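Take a look at this single chain in structure tokens; it is the form predicted alone.
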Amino acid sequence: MRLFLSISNDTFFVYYLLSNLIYLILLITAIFKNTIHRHRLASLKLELLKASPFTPPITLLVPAHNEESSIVESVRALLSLDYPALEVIVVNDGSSDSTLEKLELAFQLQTARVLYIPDIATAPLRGIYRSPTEPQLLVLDKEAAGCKADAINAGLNAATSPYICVVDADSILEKESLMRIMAGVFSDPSRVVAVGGIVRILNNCTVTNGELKEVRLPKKPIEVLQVIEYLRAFLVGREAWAGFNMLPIISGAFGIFQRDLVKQVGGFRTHAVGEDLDLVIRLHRHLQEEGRPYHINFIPDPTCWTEAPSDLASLARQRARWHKGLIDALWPNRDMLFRPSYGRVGWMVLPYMWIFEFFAPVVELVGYSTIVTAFVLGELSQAFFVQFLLFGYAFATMISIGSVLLEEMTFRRYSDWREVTRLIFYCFFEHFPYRQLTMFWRLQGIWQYLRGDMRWHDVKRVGISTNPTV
């Protein structure tokens, strides 16, 4: 027994010492890159690319189901995006609330006479509408089936932009996100297949008009524990996985893509729990077997704010539904582990998601166990609970603290010292006791997975218009 737990304990040690080193050169790689894209950013002239009849037309997909809260504010605000070619593909996905009925009385809704090709295959279409007052305006209404990626692949056969743009409904694009977002396609249009934006928390922000007035850091803890999650995992996870041509996901709330390239390999996988990681494999898997060059790219200047969820059932259900998502993703494409047609792609970043991912809320159950049952017995060293805090608890969290830092001296959206004061304070929090609650919730997704329960179980929300401070 004494020898089990010393190898258990010695396991969960390497394996946690290991995990936070990867992020350690993560986030030294993000911090030059970062650097490299400020200088870039200085010499970027928004206006010259809005200007240009070179800039290529976007259209945006965006998949609604039960928005009826939120969804005229969202449309206007995508609708008043500075971009100057721009499309916007409501999907109604069966909706049972009045979604489409607000938007029938907001933008005066009329049945069009459109050619829809399903490239695609998808649930019937009910009808196509369009707006005499907003002609960039198309409104699809389609039955359910059960998924967003069927709504998108809708959209996505009603697209006539070479660029596609995927957005949720509850969300709000910031006014320059889409040119800033296409600056990185122009840095090297023959390469770049995809970008992905980075997403914020909207919680107790002003919204007015669906548009952003004020930033502000949300009130509740569990909020501020989900602002630092996000940035670390895209100012830091994602910027340089992107460095490295090996980014795995673009959010489904705010990506571009090259939309024959999505067609190519047969849109969004139906029923994906995680569509959005799902597709991205895809792309990578497509492109590496054809042999062409490409680069899918992150840039961390758009923004995409979203409304987070602000209550533990809530939160614990999308957690869940994430990595049950995460192994639905993985899974089909275990045969690119390892293998030297696959690249970079297929011997680190997916060796990386199935071992620091995937098993890592397993790991961690078995660690902790351990670690307990060790103390209980009176077989857990000094030294070693010592070093487990020193390289564990506190590496974890210092490299959270550096993920603030980074926001604040490249972005700087939360400018009130308290604000900072305070991200940072929730960072000692992060990692005791709010990682310990995700670890269950992502092993509740594990379960689902296994008993082949695959819904996405609905995440309360507040809704952008009803609630002034959303």
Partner chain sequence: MGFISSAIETLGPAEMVLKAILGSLLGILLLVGFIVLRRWYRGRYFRRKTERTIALRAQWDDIVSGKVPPRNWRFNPLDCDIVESILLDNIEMGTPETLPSLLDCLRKSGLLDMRVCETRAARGWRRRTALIALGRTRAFEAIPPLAEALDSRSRETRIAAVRGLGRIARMDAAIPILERMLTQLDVPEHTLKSALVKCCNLHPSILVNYVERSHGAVRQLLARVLGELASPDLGEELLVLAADPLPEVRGSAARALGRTNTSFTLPALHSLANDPEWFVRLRAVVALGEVENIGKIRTLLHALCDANRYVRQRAAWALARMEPQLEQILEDVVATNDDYALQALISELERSGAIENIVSAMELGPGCGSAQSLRDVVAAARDRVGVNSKALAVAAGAH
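Same protein, the form predicted in complex with the partner chain this time rather than the form predicted alone?
Just this one chain is shown here; partners and other molecules are left out.
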């Protein structure tokens, strides 16, 4: 028992230290990369990109499942995006509510017997509709397959542009976001095969006619904590991993991909819980196997605003699902681990994902339990116990505040003093008790995965159109 406690405590100590050190390295890298990006932006003029005849068309793929509350506003906002050649394909994924009816009414949809070639097999289509008022809009109505990936694949089959951009139906893209994200492609079109943008939290922001009018920090503490979490994940994690060309994920809410490449890898994996993570890992695999030079990039300024869960139950379901998605993507690609042919992806980012993402809740649970047990049994010095906890807490909080600093140095979306003060204040709660809560939810995800429960478990949302300030 004593030996077990001793080994467990040591492991947890090293694990915690390493995890925070890696995040510190990522933070420093992200600050460095962000500075370069801001300099580059200063010399880039978006109007010139927009006017350029070489700007390639993009197809926006919008999977929609029971999105009646926000679908019309979302589609209107997407159609009004600032991009010279845009096609919007909405895939109604067997909604049981009136998603399709709302679209039919708003855009006067008419049945179109458009040639649809299912390069990637999907659940059967029930109909294809076009709008006489919005020529660039196409709506596919398909039977539900119980997964978002299937809906995206249906849209992919119908897409006509060389680049596709997957956007969640309940999300709002900023007007210039497509131009900005494509700037990431133009930096080297032959190498850049996919680019991710940042996802931010829409709760409490003012939205009018599907357009974001005013950015405000959410009111509820649980939402503010998610804001900090997103800032850390995107501005620090993704920015830095992309800097090393090891970006493991492009958010399903907003990212662009070369259409033909996605088709080459068989599209989004049907029934994958985390289809976004799964696709990016398979892209890495495919491109590494082909020996093709490539870059999967992340650009921090193109922004997608999305509604985050505002109650604990929804957040718990979302986090459990994310963790299931993580295992579901890592397990089939476990053969990439430590294989020279997969380069730094196989040697660095995938091991990191296994050790510091997938195993994190397990290690933390065991660690917390053994530390407390050792403390109760008197195997652990009281002073050291308190000091260790304090150190872990202070270090992790410092990283969280670092991500707020990064936001301050770059995009400053929260311009009010009070909002920044609140952001910093809540950084002190991210690692206690929020982190422990997410640990519990992630453990639930592991448990659900082991039981074979791969359902999506709907997350409660307020919707964009029903409330001007979501």
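Take the two forms, find the largest set of C-alpha atoms that superpose within 1.5 Å, and that set is the rigid core. This structure is a prediction, so every number in the text was calculated from the model and none was measured. Positions refer to the first chain, counted from 1.
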Fitting the rigid core first, would the Cα of D97 be found 2 Å or more away between these two forms? no
Cα of E379 displaced 2 Å or more between these two forms, core superposed? yes
